[in-house]
Amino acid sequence: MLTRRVVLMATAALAVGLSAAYAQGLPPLEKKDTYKVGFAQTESNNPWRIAQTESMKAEAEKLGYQLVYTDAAGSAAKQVADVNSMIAQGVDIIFLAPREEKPLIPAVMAAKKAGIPVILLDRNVDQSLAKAGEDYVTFIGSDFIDEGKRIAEFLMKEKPEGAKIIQLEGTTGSSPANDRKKGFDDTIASNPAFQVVASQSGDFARDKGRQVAEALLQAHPDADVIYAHNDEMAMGAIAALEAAGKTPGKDVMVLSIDGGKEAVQAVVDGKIAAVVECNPRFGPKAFETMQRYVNGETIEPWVKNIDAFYDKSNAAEEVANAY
């Protein structure tokens, strides 16, 4: 039996060229002069976070759309909420940055249910619950599994000889901890001659990369390599070698993904070998794929970012262009 929001909706997909999104049950968009648009961050406690909200807010004010903005503080309980807030406010489409994979799940579904496209930003979902062109939009990000590849395949040529490795992973069950890690590991896979003697999660934050880098280092004197999922982590090590009294750089070697300005210049000063970079500039990206989701536009499930390399032979020379 048709109701007469599907009837709605199905004429407004019509209107607006969506008549194969809606089909596959994805909430149309129709063309306005201005949006209400939604962006769940999940956190503001590092440069990254802070990057990609300016970014966002810019572009948002470049195109005249209202931005009704929320941070997680942390908390996928309070994002989850965070969205559901938003759809009380009858955003036009929701930007959502989930902080793990599967609690948000039920706000990307609720969201669906109530006729709200949704756009994930560079952390994805669970894909057995979820899936892009189905349940949401897209997934706009980098391909974290291939930074995890680029770094064990710079630190395979860099110590052929083999290495003992502590891993700081991301927070707990997010897209990019666990991608991160199965690169990283699965490369060095083929080599045993390369040991990660401990990995344990930094929750991506500064201090506690510090603490659980400090505590792995005297469980593992003979470390002499440490892997973090992001620059707040590996800052974090970088002050835990110094304060053991070991160079960074010289006595362990220390490589990071994101791409910071603070991690760059800690290449050039020789106590980061190389960083992957994440750009966390998703403001045009993001529009720009609503735009072309609003134009009717089959989009792709996955936008990837392309992401620079950073090591000695570079770093110098793009530090001033890192975020």
Ligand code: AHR
Contents of the next structure:
Amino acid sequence: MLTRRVVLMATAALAVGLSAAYAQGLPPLEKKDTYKVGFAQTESNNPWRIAQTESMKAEAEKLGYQLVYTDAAGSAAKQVADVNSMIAQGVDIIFLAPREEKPLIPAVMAAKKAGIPVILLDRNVDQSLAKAGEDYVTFIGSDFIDEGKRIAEFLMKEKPEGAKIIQLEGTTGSSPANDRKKGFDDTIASNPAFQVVASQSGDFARDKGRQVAEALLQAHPDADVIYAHNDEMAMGAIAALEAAGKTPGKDVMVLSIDGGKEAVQAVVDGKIAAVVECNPRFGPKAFETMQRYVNGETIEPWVKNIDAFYDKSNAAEEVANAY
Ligand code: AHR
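Can you swap the form predicted on its own for the form predicted in complex with the named molecule?
Expanding to the full complex; the earlier chain stays at the top.
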């Protein structure tokens, strides 16, 4: 059933002249002096998430908007409840960083039904179940498949003889874990000398990454590469290697994604060979995209972030700029 808010918003859109996006069923967002904006974060257990939250809060404050912030503490169920609570509080728009691809679909659909536009930040939802331009405005974020591909290409160039690889995957069912694995696995598949001997989730967390790396190193003592889907797990893997009496960067090559200060410093120190950046500073782009939407522009389905690459050639000069 159509809610009163949806009817009012649709009428307002008709009055200002429908943009193509609104015409496809997305809730419009009217021009106002200030907005009440929801930001549903997945968790706050690592520097990447903290940098993203700080960037969102700083930009909202700069614009004088009220930010309704929630932290799902690593639970997709809580994140759905957080979005429902934002809907009940009558926010104007919701920025959602969906923890996993499928479980957050009901949250996206509930916001749409309530006439509240959603912009996905950093992680995507299952594309067979919800679509940009129809169910949510757009996805702002990195190309995770390309991140995995770039790391694999670096590895194949640096170790042309081949490698036995342990892969530490991110949160199961999340778009970065799915795509970083796909980009990496598809790239090394072109050369049978590169073998993933074990691939397991460390949930994007340092201690879980350390524990998983410890167990997999015991099972595969001849592994000579660890590819971690994020810096936290890479730092955990370094701890596991050192505890096992191995020298990271010498006995085992460590590769990572994210580009936080600690990991870029580890590149300078020779413990990590390369890091593909995944930029967490979303604030300016998120609110600029919201403004474009307010102006009635049709937003492209994917607002892509461009990521840097750190290895020994540039890490020392870049470390000061890392988050
Ligand atoms: O979605 C981006 C990923 O999520 C980052 O790589 C990771 O550190 C974060 O938790």
